[in-house]
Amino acid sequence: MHEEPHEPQPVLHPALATEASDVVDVTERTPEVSSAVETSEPARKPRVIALLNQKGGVGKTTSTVNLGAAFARYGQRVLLVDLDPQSNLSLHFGVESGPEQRTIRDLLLDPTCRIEDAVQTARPGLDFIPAVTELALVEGELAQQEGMQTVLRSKLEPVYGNYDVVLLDCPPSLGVLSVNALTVADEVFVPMQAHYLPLRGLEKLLQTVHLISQGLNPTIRVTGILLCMHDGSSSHARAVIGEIESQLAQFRGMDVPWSTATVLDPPVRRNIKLAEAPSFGLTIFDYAPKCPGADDYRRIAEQLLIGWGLPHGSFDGAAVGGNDSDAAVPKKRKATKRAKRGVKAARGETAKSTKPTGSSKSASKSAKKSAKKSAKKSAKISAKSAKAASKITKRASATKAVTKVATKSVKRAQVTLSKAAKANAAKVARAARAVKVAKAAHTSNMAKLAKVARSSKPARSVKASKPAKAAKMAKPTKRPVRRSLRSGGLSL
């Protein structure tokens, strides 16, 4: 179990940020363990990751569900915790909590509620704790309790030995629920879109994590920027990614929680299948395992497991390279092979039965009769086929005649069209000449009118009009000025 340190812990050096989880393991194996969860060996603390962004609709729940599903298919034991009052995580699994089902609200407010009562199993190796809309009122109720920032940590610690990865789906705010998630988490992933406004909000989120690291959770680190709904063909998206990377590079080696943060690769491409999967109560690996979104989340999960040093085998075959139709192909092939073998066996039996023997003269006579009947039938069939062939030849000759007539009509039409085109070209040329003559007459008339105007107007007015015309031409056109992408730096 994890206990609050009696003395402030030193902030980890950025170079050792990747080993933050190992440091936490050492500090957590020393305290006493309750008799209810006491084992022969101390339980290893899982990787606890909070997916947090104060902006809504950026892909937090989608990333939590599909990353958790990818970890489970790699053989990890995963727990997802829904801290969002919208409770969309449960809908991704097609589960709606009933009145008797314990939720994260009961876990946070009821001291007698155990975590085992609230956990539900979505898939093998993938558990989750659902949420309800009443969770929005929890913040006011938690404010009346002592140690309100550490309630979630005390509830999760008894089951640390049952899981390898714990993902926390945080609400789109920086309230008490998000603070509880940051207090228990080892790492923070920031799901966001490569747009200008989410870039400006990233600075406030990092400031909040910095405040948590100074008191409640000294070992917390922001390790990944997860780009969702990404459009790689957009120049604006590329500019925002470059700005994020340049800003993060300025803090390499500094004593801040995001000194080792990177942009996770690959970015999750915009894909309609990711939006459709929750309506069927499925993860993206169950709904469309071959779509770009499934491939992106699988690759991100694989790279994270490699970076963490967690053991992982091959990805579950049900999600990569196959669906139901692909799995049915080898069955069909086996069936056809069996049918061919049956046909060959039947032919061999008929051949054996037709061999003459001395004791079966009656069988040979019946065979001769059947052969005569079959010969008559074949003759009738050949006569019918000959008649059909003659009909086909007659139809073919008729179609040849029709095609000849059609070709002649096409040639005639082409000739008439060429003549009409020549006539139209001549008319166009005449019209062009008439236009030229009219333009010449217009220019001559305009010149005459200009001479008359000059003779009637005084010289001063002519001189005064020229600067006015020049001033009108010199007026600059107003264009919108694009604001710089820079957010002023990720200052504290």
The other form holds:
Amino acid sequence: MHEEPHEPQPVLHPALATEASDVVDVTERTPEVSSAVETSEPARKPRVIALLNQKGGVGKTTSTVNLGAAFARYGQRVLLVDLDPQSNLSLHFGVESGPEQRTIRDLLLDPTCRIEDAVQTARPGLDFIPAVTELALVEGELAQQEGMQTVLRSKLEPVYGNYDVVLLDCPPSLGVLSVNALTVADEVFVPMQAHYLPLRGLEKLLQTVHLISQGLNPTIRVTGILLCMHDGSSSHARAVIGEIESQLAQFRGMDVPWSTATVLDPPVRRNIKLAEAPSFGLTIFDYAPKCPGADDYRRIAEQLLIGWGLPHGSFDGAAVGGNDSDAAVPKKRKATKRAKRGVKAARGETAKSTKPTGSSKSASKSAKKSAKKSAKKSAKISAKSAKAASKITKRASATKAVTKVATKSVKRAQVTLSKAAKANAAKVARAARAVKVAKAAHTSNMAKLAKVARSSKPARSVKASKPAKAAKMAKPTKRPVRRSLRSGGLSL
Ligand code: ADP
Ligand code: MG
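What would the structure be for the form predicted together with adenosine-5'-diphosphate (ADP), given that what you showed me was the form predicted alone?
Then the entire complex follows, led off by the chain already shown.
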């Protein structure tokens, strides 16, 4: 909360103002401030952060996963909550959820489902609650529930003591799921790209947070703008960062939830490794621990921990198969090669030692041991790779199915089009026939007219050659008519 509310009451800066009707007004339905926030806050409440942006594809899930993984490697106990019906967060951990696995859907809709039933562990210190695609329907179901905006908060509260940081991966909308996240969150990070259009989207988001702060969660703060897929060489991106910073600066000291917001440092550079990692079911620190993406997320986590006064001294940078700069996949191949070499050495198959001597016996023993170890390690790795491969195959078959459906609908559209084209062709032919008939009629009419003209030629020649005579001839016919009218008592 801010100590010095300014007079008059702070309003949105004109640059951040949008139509009020665009924003979900959740305060209407629950005008009272939740007492849970004010009175029963547990002593060891973790930092609960919602990663929110109503736009999809801006880096919410990538940031939730990799920032969470970085916090965990700094020794924090982290919980990630997947609130997105696309359930992408769960994919990052290569975890297949069976039908018996409880998910965020159960947690939100089933009063008997406890949070412990839904939590899975990705690695020590890093837990997550998976989502399901049916989560899209949850919005509707939740909307009918009493106290629907605070369900997530009431479910999370019992495990607050188990975690230091909770990150909420919000869906790309400002519906009831996002409102649930905003109701429980202390802070909001806004992942976005440094483009002009995303900046406009920010206005609506800030207004939503403002509404939440006026009712459901008075202490919520937007604290970080997280720039994702950043292209530092683009002057446009730099200009937009400058624009965001100068806009945010205008709210310093004001009683608005984003008065302390800053652009988090460093921006996360566009890095293909970040896009590849989820297809292997790995975080960036397991997949490519020395790539720019890993470095950026680690540095952001470090900066945040420093700011929060939490431990940030040692970072567990060990990845699957080692901690060199290569990606995890080549490392797996290296590990397998090492194992093979070890087995060969154990069998005495190396070029140098074909005949075992006294000293080579002990060497062979240790080689056997290391070979066993390496073999075990490589078996573990290949099991993981097989899992990742099966996932890729599954995804490929899903894509195939979608392509099939798309091809079918294209064919259907083509048939409809050709039918319509045929019908049109028939219409054109009919019209052409009608034109032909009309032309024929016109020709015959013209012929008739010509005939009539020919037959009336003499009269016209009389009129033309002797006009005075013709006029004289016409006169007598008029007089009797006038007379007859007068005789009838009518005056003209
Ligand atoms: P959201 O959760 O907002 O929909 P995602 O985190 O799923 O967005 O990111 C959208 C896509 O962009 C994903 O394919 C992701 O792998 C990719 N991506 C995210 N951040 C980066 C980055 N810094 N560099 C390259 N690709 C990225
Ligand atoms: Mg997402």
